[in-house]
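Here's a solo chain for you in structure tokens, the form predicted on its own.
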Amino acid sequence: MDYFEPKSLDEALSLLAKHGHEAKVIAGGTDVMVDIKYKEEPGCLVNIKKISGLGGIQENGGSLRIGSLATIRDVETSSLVRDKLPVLWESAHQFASLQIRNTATIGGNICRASPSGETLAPLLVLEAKGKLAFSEGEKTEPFMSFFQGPGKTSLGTKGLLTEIDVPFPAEGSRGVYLKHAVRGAMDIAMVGVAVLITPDAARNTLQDVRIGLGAVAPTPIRASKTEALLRGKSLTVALLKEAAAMAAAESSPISDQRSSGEYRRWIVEALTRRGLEQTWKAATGKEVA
């Protein structure tokens, strides 16, 4: 297996062209090394970690500007992401150990394009866009036409995703990420749930619903129906029992060893109960009616 460390952007987008299917990338390395172990060595690795100008986390006029190289440890310690956007916070908090978040990056959350990646969801539901460079060029997309499937994104093999651009939310907008898992944070998300809502102005209806649903399709999904159910009406029992079912019903989870797809749907449905009347609580100061 070759190995290689490119020091700008450029050099590490040449050898992805050049060693197409056979190249992976690795920053933190924290999947990366496990698939090396367990399941197959790739062709060569493509270390971006020494890039210059892939990191930090800086304020960008209406929206957070992260690095795809920002550890999942630089997010959660962020005031600016704990204050702007706790929605994310959430999900970098819950991320596996201390260790691993020290190590792991965002960018390789992302790219991973695992559905149950923690920090999917959340990136769904803020409406956050990726900066993608290939060699011919950079493009911006929005992360909700990015996953492609279970460990496939638009970058393909030739391309890095170098940033993301999180829009913060509207004044008032209230957000929950809610995870199970056997382990707790220590382990993969059996389900994870993301709900963001906005209240109108006299903090009586939703103006705005977004619900991200992780785990539980070939890739991280907005509940679109759910949300569209919900908008423009005040949050009730029966209307939030009808919600949650809703979500529930928008999902596709598999059966594997961890857990039954009918059980995952129960938990679709329980958490997307929680997390709206979390959120409703927070945003409105009023219980469900």
Given for the second form:
Amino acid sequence: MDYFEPKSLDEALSLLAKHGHEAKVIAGGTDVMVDIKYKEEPGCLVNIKKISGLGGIQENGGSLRIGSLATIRDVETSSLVRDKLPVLWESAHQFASLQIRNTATIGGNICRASPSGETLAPLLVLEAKGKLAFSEGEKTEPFMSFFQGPGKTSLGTKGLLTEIDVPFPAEGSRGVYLKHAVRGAMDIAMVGVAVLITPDAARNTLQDVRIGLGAVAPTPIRASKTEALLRGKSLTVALLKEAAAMAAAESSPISDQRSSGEYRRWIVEALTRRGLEQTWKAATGKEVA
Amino acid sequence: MKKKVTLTVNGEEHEIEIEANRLLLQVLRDTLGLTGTKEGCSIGVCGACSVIIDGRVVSSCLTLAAACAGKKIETIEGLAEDGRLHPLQQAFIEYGGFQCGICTPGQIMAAKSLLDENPKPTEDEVKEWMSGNLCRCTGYYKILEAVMAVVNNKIDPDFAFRKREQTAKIQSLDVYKSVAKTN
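Please give the corresponding structure for the form predicted together with its partner chain, as opposed to the form predicted on its own shown earlier.
Below is the entire complex, every chain and molecule, led by the chain shown above.
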């Protein structure tokens, strides 16, 4: 196995262009190293950690710019993330173990494109965008269209994610990330649900609702039919029940060693209900009537 | 493809030539002979192989050795000084913080990285920080007690060192040997 440590983005992109499918990009390596040990060793490894300027977390107008090499621990310990993007903070906080959070990068979690990737459902509800670099040039793409299947993204084998742009949610909005797993620490989500709601000015109806589902479809998804059902309405007990069932119907979970698809659907229903209830209460100060 | 790298482990520089796919865990144990760091699950979910790199606790079973060039690596072997154990090591002994011992170096390195960053954590902070370190023997309480004993300044490695020295001195006396023989 060849090993490269490019010092610049251009150098990394030309290595990827040259080695094509043979090349594997590695940053923190917490997923890649397990693959190398138990699946197969790539022809070459391109370690992008030495490229400068791809880390850091900064406020940039109405959004937060997170460098793709920022570790999950950087995200978790950032007061900017904690204050402005609690949905994302929660997913970073519940991420694996400290050892892994110290190593794994947010870019790696995204580019791995695992349906259960912890930060992905939160990034979808926050309507975050990625800055993608190719040797032909850069482009910005919303994560809504970025994920194409397990392990597959718009980057293909030639591109690199350089930064993540996360717009701050509207004033008055409230979000929550709920994860269902057997253990508290170090466990992959069986189901992850991110909910972000914005009430209207009078705090009577849902002006905007976003529901992100993780680990229950080939990619992380938004429950868009459920969102449409809820938009513009006041959250009642009957509507809450209908919405939770609809979110479960919008998911298409597989059965695996962690749980059956049927069980995952139940969990989607329960977590969607809980998420909506909690955010409604937090945003409007009212109980679901 | 072999690569020449210089690793700084416990303050000592080692110039080695390694394959690119070698893990830090393998290099520590097999190349440098530092077998204090243990391999547990080998996929980053048990914490047994924890070492500290540039102040942060990480799993050495998922870390490429080649990528550690120029970084400061701390392992369990670097904690004791002049025969005096680190307060955490002494505490694990005094409070029975281990049984089989496989997870212990990782537990201690994780605890050290916490105390380096926050010398006065609460019990809950210790529990949360160390939730990535599994132990199948102790039930965790004794580990928590050991760490909290250090936090609360209940450990004096110097006293333990003097006690050990004194015991060794007594045991070296002829009168001790003759008594030990008759018993």
